[in-house]
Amino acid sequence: MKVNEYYRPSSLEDAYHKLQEDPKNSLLAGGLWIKKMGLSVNCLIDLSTLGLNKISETKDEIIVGSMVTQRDFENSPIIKSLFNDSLAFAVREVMGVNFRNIATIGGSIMGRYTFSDVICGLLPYDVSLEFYPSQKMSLEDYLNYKGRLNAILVNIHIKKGNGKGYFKKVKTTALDFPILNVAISKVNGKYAVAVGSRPMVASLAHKAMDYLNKESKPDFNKAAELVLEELSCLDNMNASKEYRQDLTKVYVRRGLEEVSK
């Protein structure tokens, strides 16, 4: 990685207006992977300093600070609350220790990776996404966006309910990438299937979400079939589309089991 120039911003305003400045700016966050990508960058903004790091916490809902660390937001009291642990344990299987000491739940999101642990353990939960100047919008419809959002991640926004969680890391050792990632939630009565390392970003599976909250006893098999009609696997070196699409039907049916205790 090739960085002409690194600046330590004052405000987010004045990050904003860095950013603004060269679209081959960027904003560091906890760094872990953006060094491993090759980039050749113009301006590195850090956002260190900005007070970005913060949990707190309002009747309603749950406001993650952007350069909170995977480590803060896995040990959070206020994170181990909500939907039995199932936000704090999704994370809690990032790598190692070492490296969730410095790994931002911001960066994480903001790089939409398709093996990211901390995208498909948020997404079957009510998560938005707040945005510097002034813009807002869902975990799903980030994920959709097409192309490079030019603004600053502040706060991940998670909403109360009650319910429960449930999320399954499938890997071949311990600090390994994962082959899948399962995320189930239950909250207000309403079911949520999220899937993720198919090799592809983590999605919500629609189709068995909508059978599943119809049905007032409905058939987890069937619903984990939907799933695989909606959301595809693919082959790559870790694991093939088979593997995955087995994995997919075990976990699915394990975890709506789970989550509907």
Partner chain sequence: MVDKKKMRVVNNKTHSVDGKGLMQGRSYYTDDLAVQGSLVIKILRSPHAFAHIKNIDVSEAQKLNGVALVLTYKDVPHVSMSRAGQGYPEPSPHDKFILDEYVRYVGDEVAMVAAINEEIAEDALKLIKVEYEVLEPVLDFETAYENKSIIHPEDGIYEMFPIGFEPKKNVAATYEMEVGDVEKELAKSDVVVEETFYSQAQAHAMLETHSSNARLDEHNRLVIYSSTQTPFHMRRIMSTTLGIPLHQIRFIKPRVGGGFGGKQCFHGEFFCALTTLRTGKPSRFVYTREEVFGASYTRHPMKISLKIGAMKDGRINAIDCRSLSDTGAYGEHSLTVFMIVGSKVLPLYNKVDAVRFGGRVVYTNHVPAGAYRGYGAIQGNYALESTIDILAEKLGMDPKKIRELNSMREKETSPIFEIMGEGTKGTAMIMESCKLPYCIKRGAELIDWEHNWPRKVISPTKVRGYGMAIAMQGSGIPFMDMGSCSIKLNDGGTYMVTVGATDIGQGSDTIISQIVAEELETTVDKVIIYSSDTDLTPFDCGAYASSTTYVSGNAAWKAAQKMRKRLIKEAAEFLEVKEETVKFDGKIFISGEKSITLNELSIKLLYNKNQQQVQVTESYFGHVSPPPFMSAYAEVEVDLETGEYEICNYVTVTDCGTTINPMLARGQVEGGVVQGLGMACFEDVKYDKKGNLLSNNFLNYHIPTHKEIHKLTTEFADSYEPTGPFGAKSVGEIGIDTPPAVICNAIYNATGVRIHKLPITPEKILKGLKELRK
Contents of the next structure:
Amino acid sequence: MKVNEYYRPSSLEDAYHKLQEDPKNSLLAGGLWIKKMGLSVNCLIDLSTLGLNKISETKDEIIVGSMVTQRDFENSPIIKSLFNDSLAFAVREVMGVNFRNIATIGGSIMGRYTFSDVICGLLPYDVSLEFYPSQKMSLEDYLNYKGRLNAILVNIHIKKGNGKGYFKKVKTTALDFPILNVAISKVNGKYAVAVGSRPMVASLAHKAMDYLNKESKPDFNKAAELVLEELSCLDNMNASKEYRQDLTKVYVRRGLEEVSK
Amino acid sequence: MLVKFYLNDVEVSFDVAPNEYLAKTLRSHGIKSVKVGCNESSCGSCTLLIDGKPMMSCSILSASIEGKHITTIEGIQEEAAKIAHYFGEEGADQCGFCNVGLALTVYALKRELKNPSEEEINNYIVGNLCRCSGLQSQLKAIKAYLKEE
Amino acid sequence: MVDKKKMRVVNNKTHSVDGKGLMQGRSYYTDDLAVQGSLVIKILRSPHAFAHIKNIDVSEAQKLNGVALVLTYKDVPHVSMSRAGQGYPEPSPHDKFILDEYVRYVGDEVAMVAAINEEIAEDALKLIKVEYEVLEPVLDFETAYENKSIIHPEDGIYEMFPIGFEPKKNVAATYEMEVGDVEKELAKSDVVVEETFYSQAQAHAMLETHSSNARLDEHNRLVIYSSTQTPFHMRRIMSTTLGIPLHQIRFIKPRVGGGFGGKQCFHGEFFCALTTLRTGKPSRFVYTREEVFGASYTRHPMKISLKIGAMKDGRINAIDCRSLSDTGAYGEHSLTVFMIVGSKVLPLYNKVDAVRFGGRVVYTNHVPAGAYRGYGAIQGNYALESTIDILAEKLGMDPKKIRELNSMREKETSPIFEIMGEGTKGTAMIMESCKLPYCIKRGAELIDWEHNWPRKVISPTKVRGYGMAIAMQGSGIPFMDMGSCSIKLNDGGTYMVTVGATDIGQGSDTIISQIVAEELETTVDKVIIYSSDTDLTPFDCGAYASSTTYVSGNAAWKAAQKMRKRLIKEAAEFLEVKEETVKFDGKIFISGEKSITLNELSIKLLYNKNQQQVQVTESYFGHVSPPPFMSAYAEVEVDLETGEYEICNYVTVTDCGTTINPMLARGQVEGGVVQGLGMACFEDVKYDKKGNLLSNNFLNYHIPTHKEIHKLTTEFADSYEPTGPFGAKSVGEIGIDTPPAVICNAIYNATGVRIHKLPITPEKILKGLKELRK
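Structure of the form predicted in complex with its partner chain (previous: the form predicted on its own):
The next block holds the full complex; its first chain is the one shown before.
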């Protein structure tokens, strides 16, 4: 990785301005994948000293600073208290503790990595992203946003509710990329299903969710079929398309059974 | 650029390049106990403690540690000897290359989690790869160390 | 025979002599010892699987500020060699040049840069202009033989003695043998099974990447620190290849961060040597992890076809084994690995009337294959032990019974031992120690085979399967591997031991210290050991072929016995009594009323009377290679809907003679088992269509972690090998041999799906299950 300058901004505004100065300037929010990709960066703008590493809550939502590490996220009593401690599934199987102490929630989201546990794990919840300069959009809208968003992620807002979640990462060993991720929630009686690493970035399965939330006694196998109708799978070096489809069927069904218990 | 931090409680300041990672900085200043096994945040050999938390130093930019407390194995010599004792009891030490990083992880584990289950221990140490030991002997040794008052 | 009950150090718990120091961060690995400010070496590597360099222009790179040296094939000696650290003459083809005008795999060396730092070296690589004539690569080893693409068309390559080297046919080595009449015996058999298995190019994945550095000493001699398993072979090969007198080279092996055979070959040593010789400056070369995966060596991938004929009563008549091995771009260890597929696997079933083994080792444009723990044996074991289970099922027999009926027992032999060695003829031997029947019985008890085999249904989607296999290895190579040991008496009554034996993490420094301490009736802390320095320690062939405990251990034992005799002689002289009257208990020499302590004697000998340095040296080479034996059993739990499975328990019972260090012996077995499980279950090697290695980092190449390994049950048989040091045989490799077959058999017993191609992935299992359901 080539870097000409390391910059510690004094404020979000300062960071934002620095980012605008040069298209080759980049934010540092953990930096694990920047290193992996061996990018050439003019100025690295370190967000770690802007106080974005706190988790707080209001009556209706949990607010997670973008620079909260994955490890702090999983250990947070506030995160644990919601949805039967299901949110932490999104980070628990990301590499080891010595990795999660570096990787941030915001960095994981902004990269829109196809293999991201974090994105898939948060997607079935009501999650919105707060940016600087002032802008807010749902996690799903951000995933669908075309091009690079010229803004800094400040907070991740997770709406409170009652219910629980399910997360399955299919992998070869614990330090592997997922072969498939399945995340399911049932919050306030409503189902949400996300499948990631197909091997594309995670998506919500709306057709299946509509079916599940419409029927009084939905057939989970049918829901799994609907997931596959909507979300395609592909081959890559980790698994074939066919195997991913088989796994999707099994784990969507099992997940739905689990959250319905 | 100059970065000032605490290395095993002693204030130091090193001149670092903006793209330089902590493992390289420390090794080039003679702290060769920091081992680099993959240099791509996967194997955990380079693990050290930053403000008490285990992190892979191959992936921490040196410029970003201004004011932080870095603990290498030199900072926990007595604990390292204790951990080594339990590894010796179980025959868990072989080539030793991963041991320093693992010892620092285990040291942090002991301070972070009280009476951890086997699953919690495995979760904590899974980011420290070992190719020699067969892993079970390490787990047994770590359990014994964690039990020690 | 030494009574085990009387042993106080050997066979007793002893911590590794270096365990505590290494845990505390003492920095004695190769790169820790590089001279600060050394030139940094980087290699330009081929982007093509097969190409001819038409033009190479390094002028821009040379001009870059900070670049000290750039080398291409035009600048280095054009002397072919084998990079394999093996005995001399080497049984591997001399088919490699330090740099060549051909590049034969993606990652092959094109040019070298040495610069004042890593960044400049990397920038310089980008300034080298290479014009390639891209050639058609051979990427499927089954099409390599007589392919129109000839991977080694060049002149100047050769075999040192006949090994079946036919480069124009892409053949690195060939081997054929037959005992009895296989065709006749197969025809006579009631049942014949025929199966083909494929194994992959496993990566060693030792945590310390390949590393070396060089400097000139005050005599202007070349001193190389290298993370190697074979410093003495390195020195010899470097001397002949570079044309430097051998005595002008010193190889030092510091602590090594894991080897497993991967460090039994040259890596960067030639480049460090050339840089330092040509610039006069110290240099260092540390492989990146990607280079370790993509530009060092792998296990030889193989295709193994077996025919086994048996009678209805379960007696095996004949085994016919055909094998094809992929040595990649270069032929390091090509013949020796290949022969072991036969020689350390087939004698397990020594009651056959006929056995045949043969085939070829072919070149491809893949990462070269080389030595890897259990080489040949793990590939052969997977094929043979899977086929034995298939045979047992066809005969309606318990696979444990068919093994009990046909396998090797104590005082028996196999004709294969005499016919097949490593690259040469073998050595006949009788099994003086073989507790295999016990190992099979005890392992079955530990897994509760009687009640559990073949499967237990846990739920409609979960089934547990049980599988087994047996294995054997060797203990060094007879009449070839040699180890030696010197012991010096220090004033104060302690001993300085120097050995050529190479500690690569397996603990040889510890077990040799134990052997010396046991014989001299002292404690390990009174024995200081220094190993593997071509200037300072006596010769040893190195750490490979499961030779260290047996060969180097025997040398240490002989040296300690000699020291003991010598000390008694010196004490007798000092006490003015006859030697026969002197008793020595490790601390004091007593003859009747007279006595002197070892401490006193050691001081007198240096300062006061008949002054002399007491030092002894002994060497040992094996006349036989007593095999360790093992039984292994596994319990796996399979998810029938997804094919995913957990390894619930892996049981091994090993006969390695006396365990010199019981905990380290366990470490060797368990470490081997887990590496074997990695090969069996997780470690997939993937190339793209152009021959680029995709599984070239720890995210894409999956070695087992703490979360995959749940339970290992490891026991040892009570055994004593009369030719071994204190009854010991080897234990370094055997642990790795069984997992592919055991897991394959267990998965079959759980699901009915037989996996013929490693690794045994959930995806393959589910595919098999779906086919069965059709």
